[in-house]
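Take a look at this single chain, the form predicted alone, given in structure tokens.
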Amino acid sequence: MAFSGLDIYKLLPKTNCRKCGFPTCLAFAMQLAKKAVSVEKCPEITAAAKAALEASAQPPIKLITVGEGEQKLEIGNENVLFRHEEKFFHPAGVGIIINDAASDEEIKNRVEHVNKLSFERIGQQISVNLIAVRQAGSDKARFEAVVKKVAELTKLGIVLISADAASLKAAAAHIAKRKPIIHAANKENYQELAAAAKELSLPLVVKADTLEELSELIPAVNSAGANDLILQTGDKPVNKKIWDLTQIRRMPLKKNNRVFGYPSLTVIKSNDTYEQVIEACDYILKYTGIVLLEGFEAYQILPILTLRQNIYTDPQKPLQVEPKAYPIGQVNENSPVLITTNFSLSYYTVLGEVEASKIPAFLISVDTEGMSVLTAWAAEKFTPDKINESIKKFGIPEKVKHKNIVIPGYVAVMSGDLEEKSGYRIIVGPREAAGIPSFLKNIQKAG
């Protein structure tokens, strides 16, 4: 946990000697806490006092990276247990879960489709993250040979899963610069296991059944020399697991116990088509840092992709389009005029359905600063000044021939002052976007 000023000023040496270009030790330890200077300013500071510093300074949860390149996941590094708090800032990674007992075609298939889990949604790409290998028996070779090829044929992160130390070993050594994660060290394999992700400089899942017994076994695998740590615990039901994972958030964040410093991980075990979705969500809600599942369909993944998306976001800075006027289709100068708020979920919304209508159009979006439209309207950011602003900013005028203005439903009240304002003929759409394609085919009719 990091220090107040405070705190920081106790440790200090209290000489107020301005060494460190501040008039006194005080004034220094402020900017210590605001983390605008560095600590070897002070050239009178213990080392003990500088080590305090330089530990309370770290992140309470690490940063672990897992793959390379454009697929790589970072996990951790997340400082608070509510995101109105501040924001969380590395979404967990999603997972699926091949087992090498599959035929090759089989397996060929499934990465594949894995392979092509990927999302637009809102303007933003979502997809998954992570293939995790499995091995189903005790064949080393056939374990080997399956993450080769799994690894020729997805850029995706990779989890090593077994319960043969030597077969982990084995595989993550042919696949080291991919930077997989191994799976996962107990108190009967750890040693052997830590000290092959600190020689490969490998991710190392920790597992232990309990909490007190992860909090024992953690320390140890930091002794052996692995120190690139993700958390798991034993299997047991959806209750007990999110609290095992709300503790693992909770310890370093609250309670200062750095030695569950580290992101966690899951896997899922039900056979439920459905349920596997639930439980994915609830962990990703509760902190999770890695979620493992077998389901694989798009119907599965899309839910649990679109929960990290609106989980992962910023609250306090929605997500946003540029505010212009944008054509849908072969617009011209008869094409309708639509009117709407730079809120991405609002404008994705509405585009969807004009595409949907198949006549072209200009879809405006407002600038609300990332309000949708009655949140904006409430907050005075979608006016009839605003959106007569747009209109001309956006070159409307030059664009069609035509004086007609359609607004959303929710907000018809600002009809005749936007007309008075704007000189337009101002159109009531519907209240809800579903309603837009039938709309606009009654206008083209209309004429």
Contents of the next structure:
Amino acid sequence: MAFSGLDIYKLLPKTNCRKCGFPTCLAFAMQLAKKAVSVEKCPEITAAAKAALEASAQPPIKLITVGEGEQKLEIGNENVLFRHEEKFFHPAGVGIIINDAASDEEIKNRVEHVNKLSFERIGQQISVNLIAVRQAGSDKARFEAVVKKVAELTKLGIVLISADAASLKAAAAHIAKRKPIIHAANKENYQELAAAAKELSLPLVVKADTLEELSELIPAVNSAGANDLILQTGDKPVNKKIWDLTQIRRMPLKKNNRVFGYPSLTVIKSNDTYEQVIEACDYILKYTGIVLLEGFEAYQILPILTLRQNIYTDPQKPLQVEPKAYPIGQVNENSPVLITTNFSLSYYTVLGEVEASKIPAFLISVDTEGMSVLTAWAAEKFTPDKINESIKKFGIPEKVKHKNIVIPGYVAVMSGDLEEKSGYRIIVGPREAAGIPSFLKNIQKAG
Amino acid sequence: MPLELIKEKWSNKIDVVTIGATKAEGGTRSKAIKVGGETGLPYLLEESEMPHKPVIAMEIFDVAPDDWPDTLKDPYGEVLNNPLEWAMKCENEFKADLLTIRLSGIHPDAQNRSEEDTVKLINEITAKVKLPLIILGCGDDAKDNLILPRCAEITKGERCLIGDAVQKNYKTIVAACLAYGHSIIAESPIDINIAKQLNILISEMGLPQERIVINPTVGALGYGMEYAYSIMERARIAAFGGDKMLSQPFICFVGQEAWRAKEAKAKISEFPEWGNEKERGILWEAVTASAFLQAGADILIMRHPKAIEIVKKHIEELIKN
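Can you return the structure of this protein in the form predicted together with the partner chain rather than the form predicted alone?
Following is the full complex, with the preceding chain placed first.
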């Protein structure tokens, strides 16, 4: 929570000495609140007041970086509890757990499979972010060897999971430049792990059964030198977990509680095909910064990544594509011309169906400011005038020699008006994109 | 210093709506189901109460659906062509909480089924199936206004849920619910203001607000799910803050939306990189449903028996104390 000008004024010497260049301490405080000057300009400020001011300038939830290069994952630094209040900023990391007890062959296959868990949806690539290597027994050498091997096989971020501090330290040292997460510091081992995390500059998971225990452990870990933390509470029913996650989000945002000012992590216990997916989705909806699960099948991961994409979309700014005439396939002057909006979901849904039909076509995305067909129509952003203008602006008269235009079935009512305005014959297409392949085949047959 | 958690205390709660009436209550249903009554945001049981858990209604059609993928048809088999047997299977084999009868076949552009055929079907189902009932029209105003009042009349006293009432067509359905003791589904197009406005219009006709449920119009996972999710969160926050005209339970048509998604329907041969179609379809519906539970859904209308089983089990986990 940022301080107001008056809050800051209370912390200043109130001597109006003018050494900062402002006539009064209050004037200086107002400039500080606007972040227009640095607190360094005040030579008289006490160390305690300076520390308080610097702390207030930090985001309430710290941004934590995991991994490096293209696969770098950033979590935390969130501002709201509900996405409609602003947006959720840093999409939760999704990671797959691999056991070090599996055979080398299995581990290799699994890592290569996880590397490919990446899908294109509405013009964005959605992917798994992390591989978590979990030590099954207490064989330190085995854990180190598997971690090294996994690091070679993947560019994804890595989480090191073990109950043994020595194994964690050794493995972390091998791959420190990959910025792995150390999982996890508890009340027994935190001194040792916090020191290691500090030395190697790595993020550290701090784990305790309850929020109360966490509230004591986090400052202890901070004092031991580790400040890039990720918080986790113990295993419990889903609703209790959601309560913990909600509190870890609420306390820094609503009460300026800095102890809990870090992102959170959840590990799915269930290995049921379906249950673990639902549970992972619940935690993504309810604020987890990272979720780790054992399931790795595409049919399990696709819904999880899709849900994450949905929930981290900016509610004020729908995903849009550039308004223009897109040629789909090997188009020529006889290819059909279809109209849709520039709302990504509309555009990509139609695009997928046109591609599936294998019939080359021009697809015009009209600038509806990212609204879908019906919404844009109701808001008068998808009108006969607008569509006519797009047809001409995007050069359809030069691109095709026929005079036919296909409009979405939901806006059939505008056919007459659009026909008059554009001089094109208007063909009403299907309401749902799924009907496009058979529709295109029919109009092709009809010639 | 002991840790001070932040507990939200709200001033208003969600209305309780009852669906179904037993013999003692003047109907013939085996049970009456209550939904709503929440005093805070979903599943935060440390700060609020959820006296009635969310329920799942299975959905049958008066005519066999023609756009279902095989993975969805398989668990039902032959009964898809026989609405009465289909309804009985939902009650006896799948142990549904409630039954939704969707009269798609009455639409003039579909089979244009008649009033007599529909009355006969509803009478048969009411006699043979004892679950609380939800009866849905086809979306054609004229046909719905003709047939839904008849359905309301022949199920008098059964305390059904009837829908959907929309802003441009609600009066006839409200009048029928008033006359025969039913409750109503008020549908708004992902718009909190229209949802509120419609509830006011319906209340002004004399239907108590404890007999209204809100259909906020949801999208499937990957197909606009987040719009409805946020509208529902906003409506709930407004309701708990004191807005009585948004304090009604939510009904979400999950099956209808989820099974339109390509990710739910496509065969593995079309998209090998998406994995098995059976599990994928089930999860698409189950995840869509569970997301809306987190936004405050009270009634889920679903299709795949396995998806329903999974979500039911998950609801138990969510309300575990």
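Numbering follows the first chain given and starts at 1. Keep in mind it's a predicted model, so treat the numbers as computed, not measured.
- When one rigid part turns against another between these two forms, the hinge among Ile426, Asp244, Gln58, Gly295 maps to Gln58.
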